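Okay, so here's just one chain, in structure tokens, the form predicted on its own.
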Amino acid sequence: MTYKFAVFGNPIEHSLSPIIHSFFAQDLGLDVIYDKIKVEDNFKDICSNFLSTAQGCNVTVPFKQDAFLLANNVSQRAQKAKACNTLKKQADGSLYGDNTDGAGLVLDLIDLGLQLKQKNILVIGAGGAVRGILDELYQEQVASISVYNRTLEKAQALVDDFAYIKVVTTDSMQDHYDVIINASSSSLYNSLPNIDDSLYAKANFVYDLMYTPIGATIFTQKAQALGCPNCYDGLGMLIGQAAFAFKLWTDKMPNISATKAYMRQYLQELQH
């Protein structure tokens, strides 16, 4: 059987999803065609048309909320995030939506040796990426989750759906967090979030959802320079969320560590 998938988004040229899913398929001995499709507008029609002859798709920015609305039924985590990054066509032709971002993140954090239980976590950002990860982090029995965002109102809007979070400002932050997760897009623009240097120095684990060929971002490099012992980029999360989508479609879980090693090498070769 040949599986047919794609990722929809805009911009989409830079997407690594086709490379990742091709590696999954090859590693598991499955026949998979995986495309990337740029959508200007009319996501609903383009996606529905594609899924008439395909088994599923991934959806990235800015269409995750459109995918959520397109799905006939959704997972509990997609319901909380109000966004889907994965759609699966069911046997009856209906669409099932899931959000695998948070599961992908937690899988990578655990793989990197982080014990989340009873940890105080600071999450930077309040966009769609944050909505996708909060519940999965919370379910790991963490001690607390604080959310900091440049625009306070945007962070406070999360409290309606995630009552357990604490919204903080630069003035009301604790003086120490065990784990700091940068879920803002600051690293994309080579800038740093407005948090005190002492927080990096006192943290034991720092993670940036952005990724680079060298495995370090401006954010993780800053933390490392200030003495944080464990600093990681988000390549593992990207692979993790893709793996959960692949499992939803094919019932087979890909080998994460083999994919991570392959993708890191692929990115480094791409640079040269």
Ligand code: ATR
Given for the second form:
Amino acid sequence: MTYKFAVFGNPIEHSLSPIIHSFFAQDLGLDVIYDKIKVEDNFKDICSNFLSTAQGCNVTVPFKQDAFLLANNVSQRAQKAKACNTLKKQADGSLYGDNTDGAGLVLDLIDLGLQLKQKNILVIGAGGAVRGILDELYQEQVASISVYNRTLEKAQALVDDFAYIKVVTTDSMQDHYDVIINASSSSLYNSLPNIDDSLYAKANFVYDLMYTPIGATIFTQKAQALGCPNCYDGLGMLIGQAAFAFKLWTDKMPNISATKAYMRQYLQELQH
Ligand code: ATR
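Starting from the form predicted on its own, produce the coordinates for the form predicted in complex with the ligand.
Complete assembly follows, chain above in first position.
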């Protein structure tokens, strides 16, 4: 059979999802057509129409909450995030919504050799991306998750749904975290979150959810310059969330290490 999928978003021109899913399909010997579809408005009708002849789709910024509302039923993690990045058409035609972002992040962290158990983690940001990753991190038996956000109230609002987090300010932060995850969109604006330089230097592992063709963001570059030994951008998370979507649709789990190697090469060639 030929599977038909797509990713919906705006902007969508530079989405790597079609390349990633084509690699999965080729690696696993499946026949897949994967498009990217730019939506201006009326996400609901455009997406429903596509799914009438397709098995599933991914949904990215700014439509993840619309996808959550469109789904007839959702996974527990999508319910917690109040957002879906993956929709699957079920046998009866109804739509199942999932959020694979957090699972994708944890899969990549493990693939990078990070042991999350008993680690003290600082998460920066308090938007949709943070909602999508907190539970998956917590399930790895971490010692603690502290959340710092530029706008304190927004971080405090997370406690209703994620009671185990500690909301911290620049004053109440610990002076050391094992792992720092930038889940804010600061790197997108070429700016840095307002945290002390010594935190980068003392951390063992720093990760930015944003990715770039060179494999480093302004945030990971700063951490590296200050001596953090393990600094990574979010390309692996992008591949990880795609892998869990692909598995939901096809029942086959892609190999993320092979896909990461392929995608790094692909991005490098694009630059030249
Ligand atoms: P996403 O879905 O990517 O999480 P979002 O819901 O718009 O997007 O949230 C963006 C997050 O990045 C917010 O936590 C935002 O902080 P504020 O709540 O203070 O707005 C954070 N953010 C965006 N630009 C930032 C910057 N330059 N420095 C620090 N944090 C930033």
